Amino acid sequence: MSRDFYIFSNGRLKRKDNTIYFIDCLENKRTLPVEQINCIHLFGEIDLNSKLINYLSQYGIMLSFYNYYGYYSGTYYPRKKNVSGFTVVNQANHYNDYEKRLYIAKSFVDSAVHHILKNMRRHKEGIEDLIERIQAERKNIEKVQRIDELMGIEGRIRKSYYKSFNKILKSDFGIEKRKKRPPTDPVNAMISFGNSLMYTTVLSEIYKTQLDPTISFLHEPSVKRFSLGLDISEIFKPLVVDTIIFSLVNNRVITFDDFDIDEGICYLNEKGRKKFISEYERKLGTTIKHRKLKRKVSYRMFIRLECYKLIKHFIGDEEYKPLKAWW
């Protein structure tokens, strides 16, 4: 079974014969088993060449790059092998038909809100008023006629949700408001870092299907990003990323020593990233008994299944119903 590899040190990635090596700046050599790699995440300063890229492409391995602060910079996305013109044409048709696009966009937001409320109800003491506010906003999702109205509702819901973090999180961790560019406190730093990981995970699962990652429904398609990854991430961010933050903080696994602040930018240092990624990988590998498939399915596979459901919807096999965790 393939898995993600994370490289924090500086060094170089190289191919020699049919083997991939990572050689750090002290000339320590580590072998990476190419047939077991799903995606390589590069946090250090890494040298690589086209010979390596060509080899990774044969196996459909993506490379995700992160900047000095650990924030996502971009992904090398190999040429897709799973292609279907029929699926892509129908995916585009669902974007061009505004009613169809709106249906899918609403589905993404409603699923995200379902998971947001699920998180809040587990820690409902002192945040009952915020839960009620989000429930009231949720009723408006079905009524909206435009994507920008939907985004407005989603923004107000997240504003209330992030306020609840100050009650959910124990110790001195807290958040005044969501700040992405750049994060200025530890909670915002964890949200940004976790959301970046989720985006790359969703992208790697999209890659294994016939979906076109540039045709999205909630976020506007752009020439500079794979916006379908942003869409599907909305479903899983509260389900995976936020629960990890609650667990790391409330179980005192992560502390203020796991963060650095540089020129007003707060970020997880290497020790903190390793703690977060360890919990993230554990969460993605956790399995749940699927009610329809009658077998255990990992969180990572739930992401892939969401892609398959979208394909069925696009080609007219089955109406898309987004994941709403029942566990």
Contents of the next structure:
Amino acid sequence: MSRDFYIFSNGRLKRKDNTIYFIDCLENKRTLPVEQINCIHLFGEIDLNSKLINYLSQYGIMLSFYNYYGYYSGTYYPRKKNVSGFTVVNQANHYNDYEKRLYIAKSFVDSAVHHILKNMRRHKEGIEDLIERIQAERKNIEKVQRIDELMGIEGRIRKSYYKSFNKILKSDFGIEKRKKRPPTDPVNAMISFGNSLMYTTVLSEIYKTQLDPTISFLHEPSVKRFSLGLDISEIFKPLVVDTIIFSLVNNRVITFDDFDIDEGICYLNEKGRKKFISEYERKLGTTIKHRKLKRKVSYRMFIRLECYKLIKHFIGDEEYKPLKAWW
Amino acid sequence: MEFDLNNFKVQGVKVNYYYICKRKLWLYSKGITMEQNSDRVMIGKLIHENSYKRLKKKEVLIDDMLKIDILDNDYVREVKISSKMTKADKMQLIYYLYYLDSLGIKKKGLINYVKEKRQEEIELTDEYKREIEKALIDIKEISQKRKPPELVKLPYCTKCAYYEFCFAKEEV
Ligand code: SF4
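Output the form predicted together with the partner chain next; the form predicted on its own has already been displayed.
After this comes the whole thing, all chains and molecules, with the earlier chain placed first.
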């Protein structure tokens, strides 16, 4: 089983023989066993060289970089080993045919809304009106004929959803409105942080399949991002990230001490990031008995299964039905 | 009409998959592979490496297509973990013998079942020749299909590397 490694301190990442070492600024050495690495997340200021990158590529290991505030800056995505021209051509066909593209985009949004409502129903006192509003809005998803209208619906749903955070979160934490760049309050800071973790997790699962991360359906394929990662993340953000935020706040695991504010930018400090990540990793490892596979499946594996279902859809095997968590 | 092997030759693993599951063969032939993620395949590789240590082995790559271990002048050898997939393993080996035969090289086959510490000898008969030719024609036809053969649950699905792929679906 491979896992993600997180490096918070400054230092140097290097390869010596068949091992990867992290040496921090105090010359402490930590060994990372190469066969067990899925992805390395670098939060500190890290030196590395091409010899290391080449080595990581051989093993298909991704590197994700975050800036000083812990906000995502980019991923080194090694050359893919699982390549299927047949799959990519068909994936592209589903983008080019607007009807087909719309079907997939709607599936992503509908699944996201399913998970949003699930979160809200679990904390329903005082937000019944918002739940109703979202349910009404959800009905329009089916009828919509254009991606931008679909995006509009999604935007309105998210607005109601984030409004409900003020009732769901049982403490002084609150959110005025979703602010992405830059987050200005702790809740926004956690959403941004969690969403970028989710994006990199989805990318690393896409990497293990034949899907092309650049061909997306809800988000416009972009030159800056592997936008299929953004698409699939929509499904899992409410299911994973938001439930972590609720539990960290409501169980008073995370407090105002875990955040810093710098020139108006609010961000999780090192202590806060560690708390968030440990909860995130725990959640991804949690298993649910799958109804069709008749096997226990982790949240991380559910992401991979979503990729498999998309491939099957593209190759004309089986129509894509997005995950709608039943538990 | 003479069978034209050049027109139909494939990697040995496809012959193997043909006898296990046509869907698996199709997916594999389209580059949709799962092997990297499968522990069982890793175990197979390890056993392969270890069990050959004592033997003098000569790995031959033929036509960039077949990787064959020829151990001595008479035998082509295959190592398998268990005897579960007998038919598929056997036909893969027979395909190697057939291929070599078409190049004018006459060999016999030997399958080593590591767990059971058992060996099996195989000879290329005319009957086998005809069976392989038929399989190769089928394999070509299946690989060229635009869609994968429909999913039918087989007894060994749960042990197959494609299990999660094939059975990932939603209840509706
Ligand atoms: S899981 Fe079953 S149907 Fe799917 S490829 Fe494997 S053997 Fe064939």
